[in-house]
Amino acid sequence: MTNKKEIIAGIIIIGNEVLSGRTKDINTSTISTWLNSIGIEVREVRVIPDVEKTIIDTVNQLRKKFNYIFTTGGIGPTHDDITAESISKAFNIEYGFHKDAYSILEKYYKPGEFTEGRQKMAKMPTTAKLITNPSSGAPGFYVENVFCLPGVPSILKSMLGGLNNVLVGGDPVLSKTLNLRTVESEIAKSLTDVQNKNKDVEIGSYPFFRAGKLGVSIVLRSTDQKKIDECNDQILQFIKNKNIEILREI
């Protein structure tokens, strides 16, 4: 599937947490998401430990490979947030208080709150420029094409939007589903035969167990609605052929 614009991003999950199991990760999802509905599409994910050397060599190898990279964690009050200060070493940039980061957390917290830890959220490449965060207060921030966001899938979902202006998509990503009560050998060499006939929309199956039984949904995606419908239209026939039973259309 060609984008007459083709914008690629990285996501880089950044946290022994993740790696270890005890946070599960729902970023990537909501990340890749938002993304698509822009017009840009998720290539490679990378889930990486708190190890300074880590983040600094797959910073560096994933921005000149995608057009925009996110990393999400590691820019807390903790000792073990090191994604900052790592970001800064990536990019030969001074690592240290941001003048406008410091003055918004200042504004934040009441006085006598503003503790040593709370400032350290705002040490960061010194040149950043600064990602609002509406939820609480400490800034995202992002350097050439490497955007930097909190691990927190609430505070991190609320801050994608002031984003929305800054970078440049492609054409946006449409789908459809057809949620089908069969098994995925039914239908595999009939869903080929569309597939090979429709190269600009990308279909995927994906089998799936409700209520005690058996279904596959199927999903069409392309940039261009009129190609989703012609593919659909090809699916419903064969289904039609088959007596298929649809369980729901999306």
Given for the second form:
Protein chains: 2
Amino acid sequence: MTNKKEIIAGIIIIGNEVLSGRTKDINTSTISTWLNSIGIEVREVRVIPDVEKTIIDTVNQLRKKFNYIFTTGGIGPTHDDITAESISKAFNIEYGFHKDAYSILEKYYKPGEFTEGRQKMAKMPTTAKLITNPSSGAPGFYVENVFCLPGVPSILKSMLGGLNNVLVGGDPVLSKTLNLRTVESEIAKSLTDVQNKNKDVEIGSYPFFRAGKLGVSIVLRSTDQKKIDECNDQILQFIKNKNIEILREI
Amino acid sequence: MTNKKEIIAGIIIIGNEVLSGRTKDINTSTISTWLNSIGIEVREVRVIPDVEKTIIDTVNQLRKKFNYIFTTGGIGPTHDDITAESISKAFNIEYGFHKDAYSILEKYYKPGEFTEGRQKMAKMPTTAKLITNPSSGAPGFYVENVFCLPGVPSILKSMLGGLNNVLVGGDPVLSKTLNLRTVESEIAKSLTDVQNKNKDVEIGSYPFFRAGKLGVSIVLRSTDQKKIDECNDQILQFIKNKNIEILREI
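Alongside the form predicted on its own that was just displayed, please also present the structure of the form predicted together with a further copy of the same chain.
The next block holds the full complex; its first chain is the one shown before.
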């Protein structure tokens, strides 16, 4: 489903806490949902450890592959926050105090409270552009097409809106979901037929098991609402023939 | 922190539903936590779309880099389930009915209900080894060091135990978490000092924001309990000096 206005992105989740299983990543879902709404499709996510070489290599590999890259995590004040320095090295830009970031943080804290630890949050690639942080002062930043956001989900979420005018999106991807009381093997053949007749709609089939009952979510995705509707009608037809119940909530 | 018994793994989450933001991945956390318990460390996670070439390339790249690879998703009966065929191509093994898988599924369904759609779940690399599925019949499979599991979290979880005797683990990674009522910048310097004195313990610092209050989780990880305890004592010391509250629950 390539079209002229296809804009694609990658996400790099930086953090040992996700790799160890301790923390479940929800930032991917937040970023992807927001990007979808402005017509940008996420094609790959990588979760990597807080290791400088890995961060540099991953950023340099993916920034050539996608229109936009988003990193999360590692821009705080502690010893394990090494994203800002790694991005500087990836782009070969001096790492040091960012004038505007320093000034924002200096104003944010009370006199005498802008300690050495806090000052570290103003260190980044010195020529980076800032991403406003309405939650806690410390800004994110971006260099070329690489946008660096914090790992704390609520803070990250509050910063995305500020980027709406910075990113150039494509045609928004629209979607429709049908939740059915059935199992995938009951509908697999009919769904394949519908997919073959509707090449411009991406049809996803996702089994679920909740409250002791099985079901399947059918998700239709396309940039063209009319094509989604046509595809939806064809699915409703075979669902009716098979006497399958449509669920309002799952 | 390389040691002789270091066994490392990668996870490949296959599914457009995670990339689109619709579904939050929780399988990484399940697999990582289980692997940790048997001494295997996850070093990278990739989330990729249901695209054959991407699956083949990612599997072939990562299986050389890690001792074990786990894939999730794409082994059901519908048209978008292409993991089994992609793995066959990655290993250049014939894709077709797996004798034992066919026999398991044939017994699982009532006579006449083992339809064409369901039979697809018995198609995989014909020489693969099976992973028992106690939840819903359809087995997972593995080829060399690549283990293919379903995407439904409850079913995936039920299948991991069956692999305990198949995988060779290293020294289990132990951990200790301290939840503090503080902010990272208050403790950054002291924590850096402790990290510098305890090179064999990985110290992670993770800010959180819950119920309107800020806090920080300090996570100590090592294969050596004694080293974790020493490190923990040093942290308790500076916490006491700074009058920082330790939280029982967050």
